[in-house]
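Take a look at this one chain, the form predicted on its own, written out in structure tokens.
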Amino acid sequence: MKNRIITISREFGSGGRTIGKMTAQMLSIPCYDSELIQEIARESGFTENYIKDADEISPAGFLGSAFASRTFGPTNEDYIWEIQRKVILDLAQKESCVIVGRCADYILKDTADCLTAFIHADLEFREKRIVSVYGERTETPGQRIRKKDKRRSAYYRFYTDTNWGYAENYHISLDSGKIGIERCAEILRLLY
């Protein structure tokens, strides 16, 4: 039997990595997110604060441009990345499961049966969101929320040389402000 993924990309605040969990627990196979963390500092050599903090940065910063940071070769981010390909394309081989962010939607693309998903919100939904999950910072909920997605459009636009967040790189795109984090969840279900 051929495993069965389902990818997670989500605006920061959305609830994609709730929705993730919720998901895999409704069918029973495994989640991954933070854990990926783990696999990738365990493979790379790095610690995982390392990891965490490279976590989505692209090595060209925020102008996300393939060709910005190549001229002296390869990064510890594009190691990294070589791990966390690998990582995720083995997880594939392995079992069916559910893997929030780190471009896993691009990386199995064109190896694995997929099912990719791309979580969004307004941003009032995302700032009380974050305020009630992650609690209050010196930034203010929006400047957190510009500054992470910017990152990780920026990331996917090197590592994958197309647009985060367009709905034509995803088979489904869902509200979570409007449908609410457990019926996402549950479309998602219906739709394995």
Second form
There are 2 protein chains.
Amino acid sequence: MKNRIITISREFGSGGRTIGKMTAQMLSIPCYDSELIQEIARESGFTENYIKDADEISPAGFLGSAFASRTFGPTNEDYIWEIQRKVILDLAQKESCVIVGRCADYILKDTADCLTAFIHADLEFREKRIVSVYGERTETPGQRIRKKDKRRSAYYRFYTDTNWGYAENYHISLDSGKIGIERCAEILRLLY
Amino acid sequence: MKNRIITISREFGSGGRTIGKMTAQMLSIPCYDSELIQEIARESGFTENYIKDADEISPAGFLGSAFASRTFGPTNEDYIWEIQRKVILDLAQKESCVIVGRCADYILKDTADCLTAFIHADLEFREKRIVSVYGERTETPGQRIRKKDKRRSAYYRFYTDTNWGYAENYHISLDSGKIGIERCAEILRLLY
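Switch from the form predicted on its own to the form predicted together with a further copy of the same chain and print that structure.
Then the entire complex follows, led off by the chain already shown.
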């Protein structure tokens, strides 16, 4: 049987990663999130921390990067993008799984049997959630969310040339604040 | 118990209306679509055909309307919008139901216990579907879809000041082409 993949894009603090892990557990298939970062780090030679941050940096978004590196060829981010593409395509070839983030929906678009999901929630829900999951920071929860989402959105836009969070780019979009994290996972399981 | 409402926004040809009717039937609650048009027509004094077209005409979208009528006060569309608002608010007060189109999601935003859904599908699925449901026309299916969606989107944008089809505006968005019309209805029933 052909492998089947669930990809999850998510707003920061919406619980998308947790939903991915729950869905994978229900289906007894692996969920790739930080494991993916390890693999990309291994293949690229960059550190895991560098890879972790790279999916929020679009080369077009930073003048420094655009002018300093891009005029002389591909940036580090472009190089990581290529490795990431290869790692995700290999994974989809190897086994059925859930993949969180990293534009997997776009990368697997025409090659794999995918269910693509986008998880979002209102600001109030996400603000509460990031404080309880990641703890307090100097920045307010609202500032942290705006910064993260802005970067994820720019990164997605730069590498996929489509809009992050636009319903028609995903098979299913769910408001985890309204629907509840467990029920979101349950729905994804049903649709698998 | 407080009434519970499911609102359905939909791309033209995605089967959103059919999904609304199926969901309502599964839940044994009424579904308002053309019935809503009749009610708005009755309250406003306009014909049903006029009302039917009005949810695709945003006053800002037509220079004729913007310059000829708007400078002298509210347009017919603004008047119909007010009646529509009232009819939808009254409905939500009266009973649990499914409401298709007419910006019901926005109108009921802060007043009712709503589940707001957006139904979309890729162009190929919708082109086939509109020909089988509504028959052939002089315009190609693609032209008909682009025209309808553009108008619905402009209307939604004008009266709600938010973007039609943007995932975060809905609790759930579903690709009916990928998921299937019956399964979409089944998911909405589950979430009710």
